[in-house]
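There is one chain below, alone, in structure tokens, taken in the form predicted on its own.
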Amino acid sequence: MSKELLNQVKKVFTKRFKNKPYLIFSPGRINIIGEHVDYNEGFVLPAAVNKGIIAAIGKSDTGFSTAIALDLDSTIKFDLDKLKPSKGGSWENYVFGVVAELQNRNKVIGDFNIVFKGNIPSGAGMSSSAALENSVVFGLNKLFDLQLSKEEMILISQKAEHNYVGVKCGIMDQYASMFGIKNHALLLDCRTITSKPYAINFKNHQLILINTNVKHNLSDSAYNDRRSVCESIAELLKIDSLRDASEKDLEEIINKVTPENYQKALFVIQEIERTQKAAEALQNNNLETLGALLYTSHNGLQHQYKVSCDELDFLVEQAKKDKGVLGARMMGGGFGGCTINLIERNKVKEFADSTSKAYKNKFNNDCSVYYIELSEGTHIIK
């Protein structure tokens, strides 16, 4: 967590608003392994890191609401009565959804100021949206003492970004963000919504984060046509969810579906399967296995998901070429952001050189790499 960042914030709530706020960190977070598993009900593998959101909140007695978002520079003020959607999905809907799904379950809040600024980089891909919500639902329930449980904040968070933003998302960026341990992946069971945490110590490798700096348009509609997809094929199946599919239950309806929708389906059943392998592996502290089954979910994501692109590719096809890498594969929605990768810790710097010189000759543009630590989920600064 940034102090400069803290310190930002802090000093601009109360020369703003003159009172003494509350001041909230909420992460970012990174996903291991077990893309676009979490609505199907599946097991993924994410982890809270040292970027995320800090807020500054506050009651407000001046009859209205104000939030100021630091980094974009832009302030709204709003009433709590006449809340809708704003036009154009603008960040205030992450705010104004929270606060809707807060009314929609009685709780009675006033009026609040709150000013937050993050560094998880934009469009990387590491959730910057659920760190945001989740910053804002934690912060009115201490405001208010609404008494939620960290359960029930994040159903909050995600209901307000399904309805508020337009985007069917899971629950695994959610929890993440809130539940997160230091120094610990959790293994989410996005049935039951509990986990059980790994303790990671890579010893002599690390994770590091390669952004592409590109975001194509197709992510958010591409997202919940995903979506819509595996939950026609669990229909066809007579199941809840792909959770609860095999590969041979999908061979007996291949005559059903397009061949396209039947790979999709396919590597939702074997990413949940890779997912629960890896947390095996890293329990076992057998790296190769995790790094090996890294490379195959970014196959998978490229070329039966098909939500990889030409920038992704490029990195993964890099990392496979370096020796020092023993795994690497896109991260999050797709079309753009991050790619993770599993690197021996002395090999890092000359593999950040020629990756982002090769990338640069390539698309003419620059990569950026993030250096993480995980972190604790979304708390009270002391």
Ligand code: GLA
The other form holds:
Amino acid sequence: MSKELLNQVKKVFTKRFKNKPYLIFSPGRINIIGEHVDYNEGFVLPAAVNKGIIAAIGKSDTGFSTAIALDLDSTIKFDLDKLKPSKGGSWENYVFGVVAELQNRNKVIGDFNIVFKGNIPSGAGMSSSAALENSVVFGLNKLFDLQLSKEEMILISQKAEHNYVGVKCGIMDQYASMFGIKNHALLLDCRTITSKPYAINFKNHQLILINTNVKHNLSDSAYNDRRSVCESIAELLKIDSLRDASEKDLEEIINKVTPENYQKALFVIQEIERTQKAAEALQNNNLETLGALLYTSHNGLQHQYKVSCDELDFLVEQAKKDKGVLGARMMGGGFGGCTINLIERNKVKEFADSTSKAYKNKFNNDCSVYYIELSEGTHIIK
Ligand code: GLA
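Right, the form predicted on its own is done; let's see the coordinates for the form predicted in complex with the ligand.
Then the entire complex follows, led off by the chain already shown.
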């Protein structure tokens, strides 16, 4: 968490609203493996990171509420009784969506003011949206003593994204952001919404992210489309979700689905298995196996699930050429954002430099390298 960010948010809030706010840090996340399987009730292996959103929140006595997104220099005033999604996918939908979902659950809140700013690059696939939703629900819970559990809060954040933003996301991002544990990844069972922490200590290896700095437009519609393909195949198989399917089950309906959709479902079944193997590899500190699983996961995301893009594929190809990298893959929803790389510590600089150069040559655009630390989930800053 950045001190500078904290001071900035605090200062703007107190200057503008003249009272003392609650301050909240809500982190973004990485995902080691288990991509596009959370909405299939599978297993994922995310972790909260030290980049996130800082929000200052307090009550308002002006008869309306105000939200200020400092990064965007954007302010909105709103009436809690007249909320509806605003068009154009703007940031306020994350705030409105959380409030609307609290109202749906008959949780009574009053007018409030919120100021926030983050240091998660947007579109990086590091869940800045879940961080924002969680900061809002966490702050409102505290401010109006709503007595919500963390489990309830993440479901509210997820619903905000479904109903106000229009992305039918799974639960991974909100979970990781809320429940993160310092220096740990979480093996999350997306069916029971419970997790097992895995201490991450790679000794002479580390995880780094490389941001393509692109986000292709179709990502939201493609996301919802993938989800509905999975649901329709689960329906054909007469099961609740692909979590319950085996490769053999899928083979039995091969004639009833298109070859493309067959591959998508196959990817999901295989990715759920890979995630469990990855957790086992983590447990045994078997980094070679973990790395190989990352490469296989990317291959599936690229060719079977088809959510990658040229920029991401290029970064993974660069990684494969470097002996210091044990594994790499695209991370998050896809169509841009970051790759996650498992790499030998003393090779990092060399790899970062050569990859940046190659990327610039190829796309005439810069990529960015991020060094991350695994951090605690959403919390009040004392
Ligand atoms: C986005 C969604 C998550 C998850 C990932 C893909 O980040 O918000 O729920 O589905 O994509 O694994």
